[in-house]
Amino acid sequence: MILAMGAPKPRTGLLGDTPRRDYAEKLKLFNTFARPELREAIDALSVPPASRVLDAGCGTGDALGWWRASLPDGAVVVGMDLSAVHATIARGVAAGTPVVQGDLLAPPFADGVFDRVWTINALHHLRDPVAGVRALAKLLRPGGRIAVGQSSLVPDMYFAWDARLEARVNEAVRAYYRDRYGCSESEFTAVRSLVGWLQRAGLRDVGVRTRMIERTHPLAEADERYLLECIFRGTWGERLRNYLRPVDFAELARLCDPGDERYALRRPDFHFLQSLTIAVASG
């Protein structure tokens, strides 16, 4: 029996989230744009034949489609997200593979019945992140692996061009976060202890690599449309009015608009670079 019954239920996350939450349309358009490199992420992992794997954070379920084509023979995927909103939406789009809506600190399976576990862009959102590994490590089989992936530890760069008003819009997007969600810089800065995370937790043979997502002018349609609604609208826009310089603000704006003449993501200098890390332990 994997599940188990009688779970807690759920707290709200360091950053808002609870299983009423829905931010489907974002994780599509990050999915669909950081394809390749996750791909080649679940590529790389060794799973043995007739392995089972947990997919603890899966959002939409586009990456349980992902694992179907690269697992062998036997072996199956499941996929598990706190929002009941994509938990349903992942059963559409992975159709045929289990999804269960749960926390990823109380997680709704037994002790010891997976062989992998692929967590990405998820710990972050806990208060305790090292609790959050501590529980789904609990869920591995003895000569288990868990996988932590998270991007952005490096600051991303956007405006290759202009360093000085990418640092500005930086420091202006993590006052927002701080004014908006009540927390320290230093517990959004805590992400970057993710090789700590696994190691606090007591996981062994910790080994971690990092990819780039590194997109050039011109920029394919999915790799546009993710940079233009998930940040130059998504996360910058008029919330970082009141957090940058009038002078700031206004090329920014210019950047970010598709109107506009200087409009970042159709210059022919546009350089995006985002870092990818799997951080990967035995339990």
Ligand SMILES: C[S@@+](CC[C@H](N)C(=O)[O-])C[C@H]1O[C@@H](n2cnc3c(N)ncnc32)[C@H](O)[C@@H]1O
Second form
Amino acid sequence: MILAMGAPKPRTGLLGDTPRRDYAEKLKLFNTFARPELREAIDALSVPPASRVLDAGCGTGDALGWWRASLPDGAVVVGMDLSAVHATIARGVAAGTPVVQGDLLAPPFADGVFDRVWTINALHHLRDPVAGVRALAKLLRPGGRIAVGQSSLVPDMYFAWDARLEARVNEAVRAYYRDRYGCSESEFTAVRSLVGWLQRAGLRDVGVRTRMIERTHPLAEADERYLLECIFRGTWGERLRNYLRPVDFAELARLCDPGDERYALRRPDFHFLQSLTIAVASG
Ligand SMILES: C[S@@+](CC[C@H](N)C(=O)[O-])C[C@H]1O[C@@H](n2cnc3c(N)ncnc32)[C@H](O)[C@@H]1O
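Could you give the coordinates for the form predicted in complex with the named molecule, as opposed to the form predicted alone above?
To see the whole picture, the full complex is given below, headed by that same chain.
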């Protein structure tokens, strides 16, 4: 589409999201890896019979099938995502489940039609997450509940044997993302205020629980694929070269290379930890 002179450019989200963005492969890898913990979190939320549930920012729709398996009789789940590609994939993954392409800041639903809203790793993509919570809370019926989930509020543990290198790598990733998206440190760290977002949006009965996703050697295939493809190659890799001292970059490259004898995921002492926090509140 050609924009008219002077027309405002479509505003992208804090992390570059637009209706045309596609990182479906990454989402699939994450959901296959974190499936046990995510399913357990869904099963732990009580949902009355005949409820309507919205998965806002549903990505490739993996959770829609888990919701369907968990819901009581007569209840339905609906997906919504900004990305047209993600929404299309979600329709295929969760056949028979309605999935709409839409912006959760201006959701294409009437107010007060959902009993539960579930949104995982999505609100931190917004420039104003509290506005996102408010927009989603308006969709709740009286007595309805919203569950907002976020992984990695505390730093993931990758290298149990080398906290120093891990800290340098984490800082390098933050510096890379600050440069890539032109974000300030405070915009990035705002994600830690999950509970504060719900409070500032005026919601009641805010509760929170953090689960640990924990994996040790020997890893299942889904765990190794997520860590190797999403983290070692997708999040770290060559892009961190200019953000680390050469000696640290060289050490990281060896730990992340399946062809190297020092490959981290083959170490018997490999121990991975990632937090998954879910805050729940009433509308
Ligand atoms: C990190 S992914 C998480 C997807 C999914 N919840 C999951 O756990 O796999 C973030 C998702 O939020 C979507 N998203 C970002 N901004 C959005 C917005 N304003 N409205 C709706 N969806 C949005 C993205 O397209 C992406 O699919």
